[in-house]
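Taking the form predicted on its own, here's one chain by itself in C-alpha cells.
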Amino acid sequence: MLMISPKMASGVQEKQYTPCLLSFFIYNPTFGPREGEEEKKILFYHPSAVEKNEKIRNVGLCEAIVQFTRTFCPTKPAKSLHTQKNRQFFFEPEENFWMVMVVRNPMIEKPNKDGKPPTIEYQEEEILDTVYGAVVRQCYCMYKLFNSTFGRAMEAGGVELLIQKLEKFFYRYLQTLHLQSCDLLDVFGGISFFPLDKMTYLKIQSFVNQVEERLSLIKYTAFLYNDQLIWSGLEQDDMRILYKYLTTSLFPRHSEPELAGRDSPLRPEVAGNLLHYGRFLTGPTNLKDPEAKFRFPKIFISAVDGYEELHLIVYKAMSAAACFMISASVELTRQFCEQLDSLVGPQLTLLASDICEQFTINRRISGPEKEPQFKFIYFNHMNLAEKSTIHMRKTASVCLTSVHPDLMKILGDINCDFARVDEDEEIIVKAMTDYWVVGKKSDQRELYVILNQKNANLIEVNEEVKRLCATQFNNIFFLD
C-alpha cells in the first residue's frame, strides 16, 4: 500500500510503502534429498509465476538457515530472519514441513533533485517478530480448519494430493492477507465476547439446547451477535479459528445494512403466523429453488482419536447468527434444512430482537457515550477474551485503527517484553506525541491503554489507569 506524506517546506512528496508479501512457500527437505532433485522439496510457492531456479535457490536458502541455527539450539530452530528490505518467518508446523512468509519491510521513497533517482529508505525496525509470525501460524490453522492436516494428505493420496489441496487454498487465503493491518490483535488472536443479561442469556442457552434436542444430528452449537461471541459447544481452540473465519471471511461477505428491533431490509419469510428473516450463509441460497445444492463447507476440529470432520451450517437473523456443526458422515438433505429453517427461523428472529433491544436499554441507562482521554487493549489468556476500543469495526480487507501506527507499535513491543518473563509486571511509556502508554500484565491477563493527557505526569497516570481498571473492569482483579 501507498501513502504520501508532503513535505510543508520543500513541496516534495515522500512516498511511504507498507509491509507487503513478497512470497509465501511450504517445502519440506526430505522429498528431494539428492542433488538434482530439490524441487520435490517444494509443496507450495507463492507467486507461481517465479522462474525455477529462483524457487530452488530460495527455499535452499531457507532450509540452509534453518540447519544452521540448529547446531546452537537443536530443539529451537530460527523464527525469522531480518535483512535490510525484507523479513522472512519460519514455522515448522508438522516435523519436516516448513513454512516460509517473506514480507518486504516498509519504506520511505524520497525524491532527489537535479533528476536523480529517489532514495529508497528502509525502516527495518517498524515489523514485529511477534505480530507476523502469528500471521504464519494463522495460515496453517486456517488450512487445518479446512484440510486437517497435511500429514493426513499424505496418507490420503500421498505428495500429489497435498499439492492440490495446499495450492486450492492457499491461493485465495492469500489473498485475504492485509498486512499492513496485521497488529496486537493478531497476537492474542482472540475472542470478542458480547456482554449480556442473564435472563437473555438463558434463553439462549434454551435454544441451543430446544435445537439440538429436536434435531439430534447436530453436535456442536456456536451462537454469535454483531460478531461477538454468546454461546459455543467447542474447545476453545477450535472456536478461536472458527471465529478468526467467520468474523474476517464469512461474515463481511455477507454484510448487510441490519436495522433495530424487527426491521430488516431482507423479504421475510412466513413461518405459521410468525415472521421471520432467517437464511443460510452456508449452503443453499434460496430453499424454495428446485435446483438448489445442500452442500456446506466441512471443517475438521480436535478429536479425542486425531480430528473429526463436520458439516458447517451458519445461519443468520438480522444481527444474530447460529453455527450448527453435523458430522460430515451424514448427507445433509432438503427435507433436514427446511426443518432447520422452519424451527430456527422464527426463534433466532426473536433472539436477535430481545438482544437488540437489551442492549438499547443497557445504552440509554449508562448515559450519552462521551469520547474517552483513553483507548484500551485487554486479553485474557485463559478464556481468549479480547476487547479493544482502539479497534474500529473489522472488514474483510482492512481493520481499521483510531490510534496513531507509531502507538500501536509501542503497543507490539510492550506485549515482547511482557512475553519475555513470566512474572505480572507494569510498564509506562511515555511518547513522543505526548500520548502516555502503559501495559499491565497480571494473573494471565493483559492490558494496554492509551492516554491522551500531554501535561500529566508518572503518579497521574497510573491513578488514571486504576480508575479505569475501576470502571471497565471492576469484576476483574489486577493486582497493583
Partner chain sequence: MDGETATGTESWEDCMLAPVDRLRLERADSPTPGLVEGTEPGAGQRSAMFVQAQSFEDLTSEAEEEAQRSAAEENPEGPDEGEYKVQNHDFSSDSRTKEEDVSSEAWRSHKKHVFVLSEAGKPIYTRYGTEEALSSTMGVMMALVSFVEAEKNIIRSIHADGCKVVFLTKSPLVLVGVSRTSQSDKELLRELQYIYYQIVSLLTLTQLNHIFQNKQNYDLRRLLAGSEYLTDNLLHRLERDPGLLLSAVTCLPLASCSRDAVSSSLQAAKAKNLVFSILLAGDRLVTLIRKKDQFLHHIDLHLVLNLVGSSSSFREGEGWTPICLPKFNTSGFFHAHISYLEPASELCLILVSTDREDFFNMSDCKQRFLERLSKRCAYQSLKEALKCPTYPVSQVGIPDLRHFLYKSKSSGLYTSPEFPDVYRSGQEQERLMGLYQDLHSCLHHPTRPLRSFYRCGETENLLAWVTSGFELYLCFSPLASKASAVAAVNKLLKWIRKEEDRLFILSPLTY
The other form holds:
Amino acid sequence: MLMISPKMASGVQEKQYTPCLLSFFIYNPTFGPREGEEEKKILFYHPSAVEKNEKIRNVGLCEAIVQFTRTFCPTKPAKSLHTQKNRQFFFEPEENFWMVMVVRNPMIEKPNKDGKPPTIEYQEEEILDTVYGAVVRQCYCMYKLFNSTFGRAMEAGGVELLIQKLEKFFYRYLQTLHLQSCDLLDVFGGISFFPLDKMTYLKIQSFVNQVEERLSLIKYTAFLYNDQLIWSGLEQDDMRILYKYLTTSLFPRHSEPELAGRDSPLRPEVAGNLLHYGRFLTGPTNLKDPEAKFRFPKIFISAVDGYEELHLIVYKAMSAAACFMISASVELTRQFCEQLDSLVGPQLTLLASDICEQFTINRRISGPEKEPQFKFIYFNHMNLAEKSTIHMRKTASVCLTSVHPDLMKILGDINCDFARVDEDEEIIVKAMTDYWVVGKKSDQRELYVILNQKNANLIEVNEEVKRLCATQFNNIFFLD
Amino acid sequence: MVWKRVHMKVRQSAIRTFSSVCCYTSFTTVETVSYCEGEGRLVVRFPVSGQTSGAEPARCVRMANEHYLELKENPVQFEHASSVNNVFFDEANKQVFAVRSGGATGVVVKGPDDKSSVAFRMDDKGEVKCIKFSIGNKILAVQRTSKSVDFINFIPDYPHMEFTQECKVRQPLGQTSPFPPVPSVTLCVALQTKNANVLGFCWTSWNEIVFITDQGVEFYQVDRWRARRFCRVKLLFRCGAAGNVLKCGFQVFPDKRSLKLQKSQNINVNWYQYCPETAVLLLSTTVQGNVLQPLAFRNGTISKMSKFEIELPVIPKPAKLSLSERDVAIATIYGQLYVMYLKHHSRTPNSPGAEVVLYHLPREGPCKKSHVLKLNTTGKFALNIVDNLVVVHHQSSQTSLIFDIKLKEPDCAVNTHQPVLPARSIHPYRVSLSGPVVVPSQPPVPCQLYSSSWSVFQPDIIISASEGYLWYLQVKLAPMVHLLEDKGKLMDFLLRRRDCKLVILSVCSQILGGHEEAGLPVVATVFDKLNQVYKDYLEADQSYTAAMESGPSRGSTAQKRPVRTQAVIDQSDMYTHVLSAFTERRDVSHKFIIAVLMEYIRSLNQNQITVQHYLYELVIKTLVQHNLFYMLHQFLQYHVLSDSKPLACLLLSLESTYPPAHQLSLDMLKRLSTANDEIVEVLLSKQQVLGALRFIRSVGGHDNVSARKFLDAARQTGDQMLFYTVFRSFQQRNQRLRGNPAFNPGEHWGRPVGEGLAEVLS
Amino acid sequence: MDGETATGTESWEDCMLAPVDRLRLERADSPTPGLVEGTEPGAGQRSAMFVQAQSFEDLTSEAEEEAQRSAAEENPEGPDEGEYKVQNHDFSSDSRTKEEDVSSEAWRSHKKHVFVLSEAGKPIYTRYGTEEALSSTMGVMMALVSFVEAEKNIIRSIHADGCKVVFLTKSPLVLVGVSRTSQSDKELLRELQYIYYQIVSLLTLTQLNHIFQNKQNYDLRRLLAGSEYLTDNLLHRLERDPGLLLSAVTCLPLASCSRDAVSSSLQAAKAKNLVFSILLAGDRLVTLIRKKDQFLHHIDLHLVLNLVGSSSSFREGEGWTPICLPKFNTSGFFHAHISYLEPASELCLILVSTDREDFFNMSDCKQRFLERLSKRCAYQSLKEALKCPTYPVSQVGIPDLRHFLYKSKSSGLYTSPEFPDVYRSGQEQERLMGLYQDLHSCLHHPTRPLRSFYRCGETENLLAWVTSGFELYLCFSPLASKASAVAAVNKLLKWIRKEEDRLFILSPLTY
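Having gone through the form predicted on its own, I am curious about the other one (the form predicted in complex with its partner chain); can you provide its structure?
In what comes next, the whole complex appears, and the chain from above leads the way.
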C-alpha cells in the first residue's frame, strides 16, 4: 500500500510504503526429506506465481533458521527473523507443520537528482513482532475454525486433500489480511462485550434457554448486539475466533442495509408469523424462495474428544444477532429453518428493541459522550474482554485508529514489556511529541491510556488516569 | 364435559335447592327440605325413589383420588331430630340447639367447639319456634309464638354449667331430670295491626337484637338486668304510622332501659336473610319478592343500603311471590359481600342450564350484578362458600362444582365464569350409626352424601339433622393439581387458597422435571406469579415498618402489620422444598437445571426482590459441578450474581479449579467497598505484599496498619529485597509519624530490628 | 530535539567539532528540558575532553569506515606480534573457563554468548567453550549471513521466546551475539560493536583487511592468541559498568582546587608527540589533558580503561604498548606509556604518544609530572580523595532513592553513587544494570525515542529523563510514590549542581 508522505524532501516527493505481505507459505520438512524432493515439503505458497526454486530456497532458509535456533534453545522454536528488508514470522501450529509469513518493512523511496535510481530506506523498527506473530496464529485459528486441524485433513484425504483445503481457504483469507492496519488489538484478539443492565441480560438468558429448549437440535448459542458479545455458550477460545470471524468478516458483509440508514425491511406478516425483522445471515437469504438451499457454513470447535463439527446459523434482527450451532451430523431442513424463523424472529426483534431502549437509558444516565482528554485500550486476559476508544468500529476492510501510528507502536512496546514478566507493572512515558502514554498491568488486566496533555507532569497524568479508572473501571479491582 | 352431558339426561324437574334455613326439625326420611313460613321450620316429604343414586360407581372409582371437597373431621354431633327432639341452628353463633319436649326435658346447645356447649332446662310453654343466644351466650331468646319472644338472662357461671359438662361425659343427653329449672322473662309483643307476625329475629351483637316482622324490622338493645338474676319484663309494641313509638313499662324491674328500641323500619317483608359476619340483613320486598333491601347494623344503628332488583328468569303473570328464599344466599367472598342468586333456567328449549348470579353488595354505593357462574346443568343445587370459592352442590348427580370469581380477569361489568374444575362429589364419609352416642362395638358406615336431609348454611356448613351431624365443608387442593391443565391458571387459583403452600411447592417440583414436566415458558410464568405475591407482601411489610419507624403519629391509621398468608412463597421455601432437591436430580439435564435457576433469579429481579445468597451458591455449585466455568464467568461479568462477601469467598475457594475466580472475587470485594481488610488478606495470601501495601496506601490506610503483619508476610516470601523494601517503608512511616524510625515494641515482627536488617544484608 | 536522538548520521567530521562554541556562560540552576548543552550540571566550562558521543552514533555506517580508511594512510607498518606476548595475563587465565561441552544445557543457558568469526566462517572468538568445538555452529552462522546477503538483504536478528540472536557484519569480521537478557537488539549490537573495536584496537582495521585480503580463511586466533581475556573482560564490563552504557566516564570525586592542581601539573608535563595524558584512579578519571583540537572518543578511552584494568602487568613498572584507538583512527597505532604512580596505588598514568620510539620521553614526562605534583602538594589531597572514591546515595538525602545515574551530555561525564547494600551482590548489580539498559534503549529507541520513562514494578520504581543537556536514571523503592519521584528529581539535580565541581571535571585542560 503506497501513501505519499506530506513532507517534501528537497522539493522532490518521497514515496512512503506501508508494510505489506511478501509471501506466506506452509511446509512440512518431513514430507520431502531426501535431496531433490524439497518441493514436496511445500503445502501452500503465496504468491503461487513464484518460481519453484525460489520457493524451495525460502523454505530452506526457514528450516535452517529453525534448526540453528534449536542449538541455543531446543525447547523454544524461532518465532521471527529480522532482516533489513523484511521480517519473517514462523509458527508451528501442529508438529512439523510450519506457517511462515514474510512482511516487507515499510520503506521510504527518496528520488535522486540527475536520474540516479531512487534510494530506498527501510524502516526496520516499525514492525512489531508481537502483532504479526499474532496475525499468523490467527490465520491458523481461522483455518482451524472452518477446516479443523491439518492433521485431520491428512487422515481424511492425505496430503492432496490438505493442499486442496489450504488452497481453498488461504487463497481467499489472505486477501482479507490488512497488514498495514494491524496493531495491539490483534495481539489481544479480544472480545468486546456489550454493556448491559442485569435485567435485560437475564431476559436474554431466558430467551436463549427457551429457544434451546424448543429447538433441542441447537447445541450452543451465542448472542451479540452491535457486534458486541453478550452471551456465549461456546468455550472462551472457540468464541474468541468465532467472534473474530463474525465481527471482521460476516457482519461487515451484511451491514450495508444498516449502514444505509435503515434496517432490513420489516417482514410482512406471513402465515401466523408476527411481524419481525429477523433474517438469516448464513444459509438461505429468502425462506420463501422455493429454490432456497439450506446449507450453512460448518465450523469446528474443540471438544473433550478432540473437535466437534457444527452448522453455524447466524440469525439477525436489527442490531441483535444470535448464532445457533447445531451438530453437523443432522441435516437441516426448510421446515426447521421456518420453525426457527417464526420462533426466533419475533422474540429477537422484541429483545433488540428492549436492549436498544435500555442502552439509550443507561447512556443518558452516564451523561453525554463528550470528547475526553484521553483515549484508551483495555484488555483482560481472564475473559478476553476488550475495550478501545482508540479504534473506530472495525470493518472488514480496515480498522481506523484515531491516534498517530507511532503512539500505537509505543503501546505495542509497552505491551511487550508487560509480556516479559507476569508481575503487576505500571509504565508512564512521555513521547517526543509530548503525548503521555500510560500502561497499567494489574492481575491479568492491561490498560493503555494516551493523554493529550502536553505540559502535564507525571503526577497530573497519574491523577488523570486515576480519574479514568474511577469512571470507566470503578467496578473492577485495579492495583494503584 | 362428559359428565355434563350425562347429567343433562337427568329429569328436568323444577329446580329446588336444599334451602338454607335457620332452624329445622326432621323425620328419618325426607324428600326435600323445604322452608315453611316464618319460624323457619322444615316440612318434610318422602323422597322420589332412586333419585339419589345419581353417581355411577365406575366414576366414583376413577375419581377416587380426585375428590377435591371433603367434610372436615370431628363434626359437631347432636341428638338427631325426632318427634320429641327439635333441632335448631343459629348461624350467628354457629350453635345447634337440641330442644327436648319444648325444653322441659332439657336444651343442649353445641357450638363449633366442645367447650362452648351448654345444657339447661326450661319450662315447656309451648312449641319452640326459634331459639338463639346473643353473641357470647349472654342472653337467650326463645320464640314460641309468632307474637312473642322470651328472653332468658343467662349466667355463664351458674352451677348447671359444670353439671352439663359432666353430663356430657357420663350419660346420654336424653335424660333430663337433673337439669336446673331456668325461669324465663317473657316478652309479649302486642301489635296494633293484628296480623303483623314476627318472621324471626337475629342477634347483631351481645345485646342488640333485630326483629323481622312481615311489616318491618325493629332493632332493640337489651340490657342485662343486674338487680336480680331473673325478672319478668312486659313489653308493649305500638306501631304508629310515623315510625314505631315504643311504649314499654317494666312492672317488676325498675330499670326502664333494659330493653329499648333503637330504630325501626316499616317495610313489607316476604322473607329475610341475615349475614352474621357483616351484620347485614337482606329483606325480600314487593309482590314478586325480587326487590331486595339490604340493611346494615352497626353499633346501634341501622343503615339502609341501596335496594336492588333481582332479574327473574320469567316475570309471572299475575304477579306473585316468585323469588324464594332458598334461591338466595348472602355471603362474603374475598372480603366483599355478595348476594348469590340461584337462577333457574328459563323453560326455553336451548336453555344453557342454571346459573348462579352474584350481586356485589358494597358498603357504600349501589349494588351491582357482577358475576354469573355457569352450572351447565339443571337439578337441585345448594351453595357454600369455602375458602372464597363458590361451591355449588348438585344433588341429583351427587357432585359439586367450584367457582373462583377471581380466576378470570374482569373484562366487563358482568363476568361469566365456568367451573374451575370438572364436577366431583364430596369425598366419601363414614359415620357411626348411633349418631352422637359413641358406641365402640359398631363399625362406622358410609354416610349418604348429598342426602335430601342435608341443609346447607353459609358459609361452609352442612347439617344433617336426621343423623345429628354438623359438618364444615373444606377443599382439598392436592387433587385439583391434576385436574387443572393450565399451570398458570392453577397457580393463580392456588395462590388464593388458604392452605396452599405445600401444594404450590409440590406443583413447582412437578413442573420441574416431575412426571408432568413443563416447558421453561410455563416455569417462567409460574415463578412470576409466585414472586408477584411474594413481592406484594414484602412491599406491604416494608411500608409498614417504614411507617412504624416514622413514628405511630403519622400513618398510624389503618397501618396494621400485613398478614403473611401461605401464598407468600419466599426464596427459602423454594430453596428448601424445590430447588435444592431439583438441582440434585440426575435424570434432568444440567442445561435445564441452570435454565430454571436463572429463570427464578430473573423472576426475582423482575420483581425487585433481592436474591438470597444461597440461591447464588446453588447456581455456582451447579455450574462448577459441570465445569461450566465460562458460563459462571459471564454471569459474574454481568453481575447477575450480585456482590457479597460470602460469594466473594466462595469464588476464592474456586480458584484452585478455576484461576480467574481469584480476579472475580477481588473485583467483587472491591465493589463492596467495605472489604478492604479482606482484599489485603487475599493479596497477602498470594504473597503480593507490595500489592497489599500499595492498595492500603491507595485507600489511605497505610498509617495505621500493623507493620508486623506485612513484615511477616514479606519474610515468608523469602525474598530479601522485598523484606528490605517493606522494612524500610515502615521505618519511614515511623519516622514520619513519630520522628523516629524505630518500631514500637510488639509492633514490628518480634525480632530486634538490627537482626532483621542483618538478615537482609547478609 | 536538536539532534540529540538523531540516528547514526553524525559523521566523523562532526565528532571533531569542539563543543566550545556551544558553550553558554550562564548556568541554569537546575536543568529544564529546554536547557542547552554546556549548562547542565557537570558540564565542562571551557571545553569538553570527549567527542560528543551518542550511543547509536557508534553503529558507524560503511561511509564512516571509508572516511577512516582514507584518513589512515600515514601509518603503514603493521604491528609486531611480539608486543602482545610481553603482556602476561594472570588476571585472565584463571577467570577463563574455556573447556565446556558446547552441547550441554549449562553451555546453552549462559546469559550471553558472543561469537566472532571471519567472513569465511572461521571461528575467531567465543565467550564460552572453545572455538574448535563451535566451528560448525559458526559455519552455520556464516551460511545464514551469506544466504540472506545473496538476496541483497542483510540479516539482523533471530527471535525465539526468551532468546535472541543478533548478527553484526563488520567486514572482514562477523559478530554474533546470543542473549537471554531482555536487552534490545540495539543494545546487543552496541556491545558487539565494542567487541569489534576491541579487536580493531589490537590490530587496526587496515591490518585486518590486509590479512583477509591475502588469506580468505586465515585463522585470526593466531594473532589474537592470549588477548581473549581483554574481550572477556570488556564483556564483563559491559554488564557492570554504566560508563559503557552511557558512553561516558566517571570521575574520582575531588575538590576542584586539587583537581586543577593535578591537571596543571599534568599539563605542564608535555612532549612533542604526546597526544593525551590520562590520570586514572582505578576506573575513575582524575584528569585528562589533550592536544588542542584532538579529542578522545569515550569508546577509545574505555578500551584503554579495559586494557589497563585487565592486566596487572603494568604494576610491575612502566608499560609501553601500541594501541589503536579505533574511534580516533582505525588504521594506525598509538603508543601508550602505562604506569602506576606507586606500585600499591590505584593511580595510573597513561601517556599516549604517536611515536613508537617515545618511551623514554614519556617516562620523563611522568617524572616531571610527579615532581610538580608533590611540589604543589596536591598529591596529598589526591591520596586523601582516593580513600573515598565513591559516595553513598544517602548523601543526597532522598529516603526512597536507592541509586541513580546522571550523565552530563556536553562533558561526556557521568556520576553515580555506590551501589546500596541490597545491590551489593554481583547478580543484583547486573540486574539493576539490566534495568538501566532497558530504560536506556527505550529512551533512545531509533524511531520512537521518549522524553521520559517511569516504571513502577515489583522490585523497584524507575524513572528516566532525557533532555538535550543530560540523561538521568533513578531507582526508587517500589513503594515510592510518583509524587516523591518527581520531587526527588528536582532535589537531586540541585544536589548535583551543588556538588558538580567535586564530581565532574569542569575545566579540562589542553597542552
